[in-house]
Structure formats: structure tokens, C-alpha cells
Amino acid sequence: MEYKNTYNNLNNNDERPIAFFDSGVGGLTVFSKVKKLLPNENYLYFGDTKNMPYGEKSEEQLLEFADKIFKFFESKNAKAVVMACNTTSAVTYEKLKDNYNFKIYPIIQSVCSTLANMNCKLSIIATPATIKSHAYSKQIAKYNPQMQVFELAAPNWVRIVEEHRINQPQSILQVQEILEETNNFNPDKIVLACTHYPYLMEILKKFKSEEIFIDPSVYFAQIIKNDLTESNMLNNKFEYEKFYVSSDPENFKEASKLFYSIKELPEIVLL
């Protein structure tokens, strides 16, 4: 991957704000492993609640609303931005990150790597906008093409999550009945590429054992920090950590519980 660096600041104190964006509440499993790894950082976030859920939308939508996203994280001079979403990871990222002036961490291209080196059958269960572009199969594939990897789409999974219907016996079901389409490929792990998807092992470890769940943003999280840390991009003292969304923040703050507590309502930003 190619990154901008239009910053060095060799005194390590590069204070601009860490940038994330999803959908809505799933980016905050990134979000929350990024802080504890680099608590000294500070922190924008944005889920853009109004076109939830990305899986669904057009390649043309996704380009669109990533588009605004970024230049919203220009105007508030982010030294990075994550793009915790796998859906906008997956259909945007080669299109648009050589169009601003901040690091891009896409959590696909990002986690590939390592997924190819566990040398293992895997079955990626992901939104259906993902699954289309293949994006995980293409990225794994560069890295070890002999590797055997089972795309699923799990239409369903984001709004279970960000319409606390977890536990609601329509929503297990609807998780069962993915997991045993799983099953006709017999994996050795199933990646969870949907940062929604974590909120739900609650009702997938009904089925099938905890351990055989990959969730991609612990290794995305070190990607990052590494990263930053190699860049001379960190800072060294905490100040602030703000949170937008493009509608409904009462159900979004309320949808984050499970992964982060949000202390005040997010601003609305109408981009």
C-alpha cells in the first residue's frame, strides 16, 4: 500500500486527530482496540447512520459518501484515516486514496497479509457488497494463491446490530442459518469481515465454538500503530475524542454500548 506523508514531525508530537469511519456503531471494534494500543492519541469518528447499512449500496453510493467522508476529515485535519468499514475497504479504497492529504488504512488490504500466512481454509462472512467485489479472495490470493477461501454474504447481520435485535429469536436465527452454509466448505476459521459482526458472538458461539472466529481489526489495530509509529506520526498527550454521525445519535450512542462507551451524544454532520 502507498501512503501519503505530508507531515514529519521528528519530535513525535504530531497532535492531529486519528480519523474512522463506518456505516454506523461497527467501526467502533476498530476503534476501540486503536486506543488502548495508542492512548495518547486523539480521536475522530464518524458513522454515517443516514445510508446505513454500505452493504447494500451501489459502488457509485459508496464512492460518494466515502468521498465526503474524507474531505469532512480534511476540514478537521486528520493525520489518518481508518476506514474501518470492509464494505468501503472493498469497493472504494483503489479509487479514491490517492486524493487526499492524510494516510488511508483500509482494513482489507490492510489484513490480508496475515490472513494468507495462517495457511488454513477459511470462510469470510461479510456484507453483500463485499462478497461481490471479492475483495478478500483477491487480496489473500496475492499473498498465497493456493490458500482455499469460501465467500459468504450475510445480508441480515448489520441490521440485527445497529437495531439491538441480538437477541431476538428471528436474529439468531438468521446468524444460524449462515454459519450452517458454512458448513458445506468445512473451514478451519471464519473471518468476521464486517466490523459489525463481533457485536454478534454472543449468538455465534451458540453454534460454533468461539475460537473458530477471526475478528481482522485485532490485526488491524497493530497494522496502524506500527505504522504511525514507523511514520514518526504519534502523539504524545491525549486531548479529546469526538463523535459524528449523519442521523440518529440517541440510537447510535445507545447501539455502541456493547464496544465503547460514549460519554456525550454525537454531533450530527450533514455532509
Given for the second form:
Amino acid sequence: MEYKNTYNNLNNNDERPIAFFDSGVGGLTVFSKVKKLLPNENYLYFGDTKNMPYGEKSEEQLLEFADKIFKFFESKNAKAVVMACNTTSAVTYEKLKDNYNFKIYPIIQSVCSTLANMNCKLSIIATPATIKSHAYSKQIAKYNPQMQVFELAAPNWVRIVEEHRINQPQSILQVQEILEETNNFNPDKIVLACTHYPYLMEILKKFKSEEIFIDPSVYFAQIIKNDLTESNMLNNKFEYEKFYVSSDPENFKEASKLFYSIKELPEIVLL
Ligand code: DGL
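The form predicted together with D-glutamic acid (DGL), contrasted with the form predicted on its own above:
Whole complex next, starting from this chain.
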């Protein structure tokens, strides 16, 4: 089923929310950029903190989590759902994309044509599940089959962010260890292909110049804005944003600070 917008919205008054999800605070790196570009929208955000980290889960588990989240957003009348999570975009998007009545924006499938246009040696650092799927190299090859893409899993990085251990020496070592592996390939650019990784920039900068890192959410946010604008699905007045988690709202509020200051504690929902 291809999503069709049957809403007649010539006045930009489609007040239904845009919904985001991730395993935790990572998706806020996307959300904060979209919100800057589209300040008049209403927003929902779900962090599946009980099931974090997604990168260590099986395909079956990820399909179950994502389907429940999509259904939750359907019940909230979302007009679009942003998969602000590389892991679920890699593993579940193709299987689930036709099952719901809203637009779905998956991060990997949305940004790979932009990455392919860079036509340089690219390192992709992502969760074990994203790397195992080869979603980045496959998508980039569709647009630029000659491009050299080197994929590398960073098993511990998500927990460093969620457990706010960014300043601990052990965390710095764990980041350094993976980054050093990219030297074998000598990439021109390194893609932070998990939405949690931009939180680690202070550590990453200790070992490589900041310019080498690509945060795909910069392109992703613009793509979402362009598509909602062309689809005539924008709103003209911000009224609410609402955050949900599946466990530990205090931790979510604390860990999120670097990218977005949440005013109220997120509501716990068990899906
Ligand atoms: N932030 C998500 C991603 O982009 C999920 C990370 C995880 O929970 O392992 O892949």
C-alpha cells in the first residue's frame, strides 16, 4: 500500500502530530532538527527504553517492537512516523512499511542517495544489527555501485549514552578502540549511523577532526521537511509535544539534555 494523502489541506492546517521513535534518547538528534525546521508542528516521541539497546536484538524482536509502536502512533492519529532509529530502519522497514495509514520516514533509506553522491571512501559505524543487515552498503550501492563502503559495529556506544557515562575513561577507551579500526580503511568520511552517536561527539573529536564525521540526521530532517511540504501536510500552529517511554522516565530526561530539554517527565506506556 502506497501512502496517499487524502487530506485537503491548502491552508497548512493539518494539526495531526508527527511522531518519532527510537530505543531511547538517540532519536532526539533527529527530532531536535526537524522541530527547528518545522516549528509549527505538533509532535510525539516514543523512546523504547525498556527494550534498549535495539542493536543487540533479533529481527523477530525488532519487528514486534516496531509494529507495536506504529500501532500506538496510529491510535494517536499521527500523520507521519519518523523512524529516528537506524536499527529498525535496517531490519524492519521493508517488512512493515505498507501496514499503516500514515507516512513513514526511515532514516537509512532516506539519506543514502545523499551519501552516495559524496562519492568518497565511507566508513559506516552503527549497531551490530544495522551492520549485520548491510543496509547502508546495499542502499548506497543502488545509487553508486562503485563507492567503497566499510561497515563497522560499535557494540557499546549506545549504552554509554543511555547510562550517561560519556565522561568516564572506560567509555573514552571503548570509543577510541572502534575509531582506530577505521584507520585500516582510511576513510574520507565516517557516518555516525546510529542516532545515539552524535551524543559522543566530545569523545570522537579527541581522536579525529570533527569534519570527518557525518550525522545523517542533518540530511534526514531536510528530507522530511521537503516531503511534508510537497505533500501539503503541514500545520500552522504549534500546540503540543508529548514524550513517552517504556521505562525509567527520569533517566530519559537526564540523558536527553545534550540534544533537547524536555520540560515534563515523559509518560510511561507499556505496549
Ligand atoms: N539509536 C538507534 C539506532 O539508530 C538504536 C540504538 C540501540 O538501541 O541499539 O540504531
